[in-house]
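Coming up is one lone chain in structure tokens, specifically the form predicted alone.
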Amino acid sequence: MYVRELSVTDFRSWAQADLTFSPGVSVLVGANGQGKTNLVEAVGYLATLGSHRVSSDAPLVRRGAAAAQVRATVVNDGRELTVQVEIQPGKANRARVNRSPVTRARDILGIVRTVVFAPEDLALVRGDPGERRGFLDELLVARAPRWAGVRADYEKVLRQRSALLKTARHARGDTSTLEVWDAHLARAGAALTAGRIQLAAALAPHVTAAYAAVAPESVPVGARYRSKVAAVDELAGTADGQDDVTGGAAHAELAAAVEVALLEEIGRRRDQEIERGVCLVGPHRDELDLSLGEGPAKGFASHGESWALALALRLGGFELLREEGSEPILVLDDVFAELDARRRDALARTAARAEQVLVTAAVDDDVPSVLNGTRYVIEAGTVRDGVAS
């Protein structure tokens, strides 16, 4: 897969920008603040309908504009599609495929697939569990777009049940409505949890291998899905990595077992939930447990080890998608300056095998020579492209 053309209007700092890419390596070079990251961020937005830099859409719209537009023409196995999103903060985004509107913006997911490695990824190791849950969910959607709906269904149920819990103490003991939402939460939560468990089991060996490649002097690392519900955690611990990305029989069997466990735990913790007014059971409280040797990575990994592990998570996801026949676009956003020579070389070797790599850097010298390709100079709101290196 590769992006052949990219166009942005009123996106971040750009009133308008139009770029033409080819397969292979494209390097966007420019001083900080010139807008190079904004351009690769636009490609990533088409893949996930989110930014790797901010949690909301409002900062993506250029100051003074009502909306932003991102459009790209993507080539995948010889098939060419043009996808466009209009970003409207406070409103539902609108999307088109080959100029035809789609019902929901998320219907475009899967047309563009990316794996983005950026300085913000240090939070995958040092940040709170929500960072790692988000990483898993993003990778689920990259594998099969249907997971966006699974995640949206769970978040909707979670919001509704959380609102009911806040008022349950005033319901004079009548919890019949809450019980209905217990079942909804368990069912939707089980579907998402089963997908994450299977994904984590399939991803783990790729993460371990990637870390060994970028940090061969370090102790081994591991990745495992961890649930706060003991029975679910046991299921996660026995997952064998033979997952069903499409949500077929293997997923259904695991989800059924998880649903039973979640319902039982909800029953046990009902009084606590009502007292505190929050949902204490469900995949929103789970974790991707990262280990370094015999102990946890968080809080014990050095700065260099944390960078290597964050890189291994992204490279592991990249290799998993490639293994499954879904070649993603690899985006390396201003990361080479953060890495030592060994990690630079390991990342560059993996990147060189991708069908398309989009790299941003402040100066040419930050980019390893193995990633020679086409340079795009970003300066003063302009793009000078087509400079071969």
Given for the second form:
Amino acid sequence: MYVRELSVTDFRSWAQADLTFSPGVSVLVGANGQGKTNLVEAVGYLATLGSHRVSSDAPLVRRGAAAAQVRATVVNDGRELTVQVEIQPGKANRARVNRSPVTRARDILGIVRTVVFAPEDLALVRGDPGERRGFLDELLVARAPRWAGVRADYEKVLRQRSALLKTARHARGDTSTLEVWDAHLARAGAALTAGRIQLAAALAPHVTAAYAAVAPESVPVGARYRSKVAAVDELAGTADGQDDVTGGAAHAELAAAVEVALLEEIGRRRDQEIERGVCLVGPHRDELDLSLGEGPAKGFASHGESWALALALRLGGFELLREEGSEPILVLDDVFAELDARRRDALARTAARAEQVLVTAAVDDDVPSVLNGTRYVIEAGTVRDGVAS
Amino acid sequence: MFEGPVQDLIDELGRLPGIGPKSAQRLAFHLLGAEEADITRLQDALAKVKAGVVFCEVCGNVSEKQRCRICADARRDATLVCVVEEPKDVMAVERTREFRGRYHVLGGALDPMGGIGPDQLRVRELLRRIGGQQTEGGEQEPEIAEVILAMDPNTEGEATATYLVRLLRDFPGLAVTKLASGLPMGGDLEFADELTLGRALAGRRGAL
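The form predicted in complex with the partner chain is what I need now, so please give it after the form predicted alone.
In what comes next, the whole complex appears, and the chain from above leads the way.
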């Protein structure tokens, strides 16, 4: 798929910007602070209804404006769709598809699909496990939008059960309502865990291959889903990437097995949970383990290795989505400056295969010559485009 | 800002659910221009809603007397009880005109974040009803044969249903059923969301 038209109003630094893209490579060039990243961020927002840079929507609206608008026309297998989102902080987003409003903004997920690689992604390797769980969940939603619902359900049950645990210490003895929430947590948690396990299994070989491509001189890397619950972890170790994540029989079977294991563990740790007043069992405590050679990546990988590994995770996700059909738009936000010449070229060669790549760079020379394409010069809130190089 | 009573009215109206500042203003000026008789009727209704409404001693629905119209109606099947969250859910089921049993209003759903546990709901009253104990009026009600759980199909409603099932399975001979979950009538299959359609598939029935 590719974006043909992008239009933003009152989004970040832009009062108004309209760009026309074609398939292949588009490079947005401009000095720091001119708003290059804001434009690709807008494309990413349509794909995930979230920004890759901030967790709240408030900074996305231009100062002084009440609402921001992002509109894009994407072409997927020759079929054109226009999606539009109005971002009003503190209110629900309003979305339109081909100018008709949809009931929930969530309904537009899946129309624009992107894989964004940005400087923030270093946190995928160096940050807390939450970053990596978020990465897996985002990829699940990109594969099949229904996972947004599965994740939201789990988070709701988790919040309710946590609230109950906080008061449970005072109401000692009576665990009858807690058992009800145990059952719901186990069921919702098992669905999410099983999805992540299958995704991680399918993703791992792509990550290994992508790392070998961008850092040919380095040691092999691995990625594996880790659960704090031993029985679930065992299931994660035996899952293979052949299963489909869209809810096939293998998924149902795995989810059922995980549910049993989670329920048992919740029963075992009941006293501890009541004592501490937090949920100690469930996918919100899981992790995607990244390994570099024999050891773990976190804490051992060098800066360059961490970068290459974060890149491999994104490219692995990209290859996985591509293998399964509709090809996502690849966004490389300000990443070339961080890589040495060899890795730049390796990344550029991989990226050049994508149907559409949107690249931002402060200096034109940072972008390898393999990525020849249309240059857009971003300067003082204006876009000069069509400068082919 | 308007002066005096008009602004007071706008502020009060604006505190109602679903009414923003603009709607409050429109309502206030409508009331300002309304007939004296209309205003008096509205005043009466407002005054009575707090003072004149009681909750039915049997089912917990809003009622005018100690016992609501449905619970007092001898033609309705007292062995069949539909458990709902709110009084407005009673109205929803009543509109179908399909249900000839009685109701039990819980007054909400389990919601630990909102501080709602079983003790805040009318669960004990439900168990007492099923246990066949005499009501305060001294009359012996017929024994309940079936309880229909009709909670909202969301996280809190589902948890409440699960909780009640756990309690009710201890009553020998009592049938406990749950509303079917599936597709809306007059809808299109293609427009159903995945969750609803998935539920409908899981709960499919033999067609022969």
